[in-house]
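To begin, one chain is listed below as structure tokens, in the form predicted alone.
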Amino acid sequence: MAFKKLAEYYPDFIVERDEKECNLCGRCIRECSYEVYEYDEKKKRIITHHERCVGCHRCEVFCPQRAIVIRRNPSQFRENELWTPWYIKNIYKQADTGGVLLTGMGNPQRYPIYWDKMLLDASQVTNPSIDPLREPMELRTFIGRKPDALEIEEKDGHFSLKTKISPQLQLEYPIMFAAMSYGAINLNAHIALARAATELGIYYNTGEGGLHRSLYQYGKNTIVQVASGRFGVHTDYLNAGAAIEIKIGQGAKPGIGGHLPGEKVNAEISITRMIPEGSDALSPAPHHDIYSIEDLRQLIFALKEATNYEKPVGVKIAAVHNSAAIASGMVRAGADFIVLDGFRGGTGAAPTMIRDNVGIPIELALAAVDQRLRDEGIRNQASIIVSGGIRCSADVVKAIALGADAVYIGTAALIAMGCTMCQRCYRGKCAWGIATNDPKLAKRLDPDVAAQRLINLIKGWGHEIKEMLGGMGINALESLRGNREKLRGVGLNEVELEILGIKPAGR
């Protein structure tokens, strides 16, 4: 008897046609990556393969006529809370396969998102407004280690900094652009965040595969990433970036490693990676070189060694119970900034109960590790990045009052580039030709047009940082950092506003 696969049964969308508007121009066939459409010589029609679609909407966007329209699956199976659609198809997928589910981007799970739960202060009458249309506002920002104090000299009545600062990067916003591999995304990609971040002032995060030669002219706004593949890591690789970052975990899959699948690494990719064509990049779960903190403050000196103590190293981890104690050392193991990653932080590829079922949410992490750095009187040692899940320039401000001094965005990235979230990156294919390295699909995007795309975005909300930062009476963001004092939280417990720091709205 033929083995059949119950889940192609249950399609999670379903593509309307409008026979009348349609006229058989064949865009949609062309326009699909995962061969949904295909033409019937016979019936002189186009035959639709709902089970294959992934919900990208491209061939919607696409179609000449408005001719298509995607919808979710409106069959239903019985209710039950328990056994929601999603666990039963889940159930039949790897009962058809016998594999592990895979998922890309970040956790699209019902828990609490606390941004949505915090609200910011505002100024009134006693401690004024600042209008930043006509008063200078500052969103200029460092990261890096500060010293304990500063020492000033004079000579001839002039003064002069005798302290020696440790290497800086500057940022014109508290908003960077998160590691996103070169595989995982293709090369048009890069660029686009590469030519964003130098035009805009910030960085952008090579992630763990290495850098294109093409890309090494952008290094002066270019963080390269060390993690335990160690793909790419060569001397030439360090020093072309402005700082390194060492990825301990990311948010959406903490404690496990990474997957690269052969058939997308390319013959570019295998140069940058410094791995034969079409073998899988495996990143190991752990750094088998480190076991302890100490270990990791071997490999924090080896990096500046190797850069002649020129750029800031820093320590990526996932948001976890203990990221607080784990923080505290790192900066004492000598790292100059702490990248945390919440659990809704996105991925190219992972396991999806690994993705929506472990880590915990940004905001309390982010709280947790400030305070902890505070009550230990390191918090200078480090500054702090936070990403996972930052939607909006709202989302930023908070994270500010919470403790960070500045953001990965990731998802949000990719969104403005074109992205819509289909979680389908993992198989190569994107439509959008965003994470593929399909040389046709990545055609579809235009570096330049995604480059300005990513300008405009974080443009408009630093546009809008200004105005909340005015609105709380406030001119500079070093103000606002760690000022808990400007969040008020709706709808939390006492535990939770424990953890955040923060008072009720209302008092």
Given for the second form:
Amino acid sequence: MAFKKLAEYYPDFIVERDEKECNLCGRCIRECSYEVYEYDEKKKRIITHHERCVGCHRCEVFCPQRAIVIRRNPSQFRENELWTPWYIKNIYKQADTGGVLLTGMGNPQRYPIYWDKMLLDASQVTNPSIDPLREPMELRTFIGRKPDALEIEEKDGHFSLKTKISPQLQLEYPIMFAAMSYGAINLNAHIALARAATELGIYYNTGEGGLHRSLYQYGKNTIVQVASGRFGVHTDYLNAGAAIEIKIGQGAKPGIGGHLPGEKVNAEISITRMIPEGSDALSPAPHHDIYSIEDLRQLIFALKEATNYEKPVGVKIAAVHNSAAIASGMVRAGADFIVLDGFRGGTGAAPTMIRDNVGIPIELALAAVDQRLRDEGIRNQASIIVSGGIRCSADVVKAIALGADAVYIGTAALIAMGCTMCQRCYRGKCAWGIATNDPKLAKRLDPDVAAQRLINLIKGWGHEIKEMLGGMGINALESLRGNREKLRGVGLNEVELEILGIKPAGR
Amino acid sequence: MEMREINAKGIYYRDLNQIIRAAIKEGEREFILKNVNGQRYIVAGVNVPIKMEIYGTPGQDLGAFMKGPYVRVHGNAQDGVGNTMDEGKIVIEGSAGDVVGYAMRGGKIYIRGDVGYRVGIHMKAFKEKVPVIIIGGKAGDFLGEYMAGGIIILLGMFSAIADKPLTGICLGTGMHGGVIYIRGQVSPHLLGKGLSPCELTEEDRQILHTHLSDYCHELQLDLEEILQGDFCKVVPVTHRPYGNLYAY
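Now that we've seen the form predicted alone, could you pull up the form predicted in complex with the partner chain?
Up next: the whole complex, starting with the chain shown before.
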């Protein structure tokens, strides 16, 4: 038998070093947190442990001589459509350890991407298009319960609103930063998200790991999350944010709980989550006080009571087969906004089989939920926020045309901060200093730089959204919401078109 | 300010809680609620040390998220007592329903009688904040499931359900912190996977004495009589129950 783990014989990546260029400065050794490199004193050269490389490209970017290239390992198993290297290597790993396959980020497998099968409309000749550089263009979005009707009062020729409006979040862009817990990502990343959200007039979500003391100052632009583990949930926390989100599920791992491994629970995280250092932070799969829609209503109103009905309270679920019926229940339970997280949604850690095989595409879930709530006449009672695989501004526009009020971006925000999607967040060794609590690595993420990059991204998307709206002859995002006439499908079958509620291109 | 008495008869829960919140804002610190009949969320989210005497049966989520109040129920309570409670004390002279002290992080809940299912799930402790639940009667299934910290004491003495066992199934399942003390014997098949009842140390006896003294003081019970019983305790096997679950 092999003397080491079988999986280690078949590296995913090969590090190519240009020996002519390399001057043995050792930068790669210092940059790589996965210990791919080692300096051999005797031979005066750098040894490479290819099997440890996760493909994060940190060394490649930081090599002053540009002497390193990371490539997919060209050595392959014999061609087999069924038994791809992915399955073979996974079996080796499990036969080596007997464990559950763990991974990070969202579902990367080859499932349909409906964003890429929908195209947007534009004005030609009639209903002229609008140039957003010349004319005002409204992206402002309000999240929260809207009244069934508005009552206006007249007093001495002055008109005022008589209807009492439920608490709302005001967004300057229809985009927010998705829930990523302090623990899964570090404080520098949270600072960056908080500052960027504040500057942009949008919101970031704490995730389920509580709120670090130093971030209470950004409360106006914070959505605080309450998940099954109730980590760091107390009255100050609930009152700190502008809204509260109950997390029932997440797209990357519908139906299962969260698990922050003890290795990641350092002193600061221990204080924020209020659990001992080094202890596993387990979020049970269900909230054990929620076994029904009635129970959900109880928690929604407990939170509203605890915060004096001053904040919108929302509920997040993973997009699953019967999301539409559940969403109806959530709205009737009193949720002011509902969050649907599609199967492409990211995570700091999830069992691979769950991430890759559970849930449904967000595009279909969104269309089904929006339609259901309209059919039942309750669409105005809650805003819909979608997340899970929003990659660009066009995805945002398509989501809004399908019926979303706003989107959450998590993965895209991490990429803006430097993430290279190596999917190893669960290791806690993120070489880019994002998904790690190791102080030496976390230092690599400068919160000011990261915040600016997030601001740049959203501003860029904002311009693009305005251009697309203008092209359709629309000058306010509100006019696009649920306006599926602006979408056409390509390469979709009749059932898919029916669920999406759109016509095929050409019709 | 003197004690504020409110007749809760026929008042909708939202209005009742609004009255209480407004009075607290005005500086009122002591309340008596009469004729309470199922009103939910009483004292929920209150973070000042008020005193609240409740006559009747408060509804779901009594004292949820509360930080500091002292609450006494002269009667029974429903589900969700002290849900995610932070600090303070809730004393129930009768029995309570399901999910008492869910994810509780501090403070004390004393119940004279029985409790329902899923009590003390995911309680957690941190430094000086150690939540305590004491149950004078019996408990349903899943007592202390996912428990991450804190203390549960189950006496089985003042129960209204004589024919039921001391506790239901799956006691302490997934427990990775804290301790459950039980007066009397608990059959191992009722415990979560890997757990077994073990003997008390001198330190445990000290802890029991401290908490039960206060419990007996609050509920006018005989400490001697309670301590005469044989106690065992259930503690987690590891604080990293899933440490070796994964293939990296």
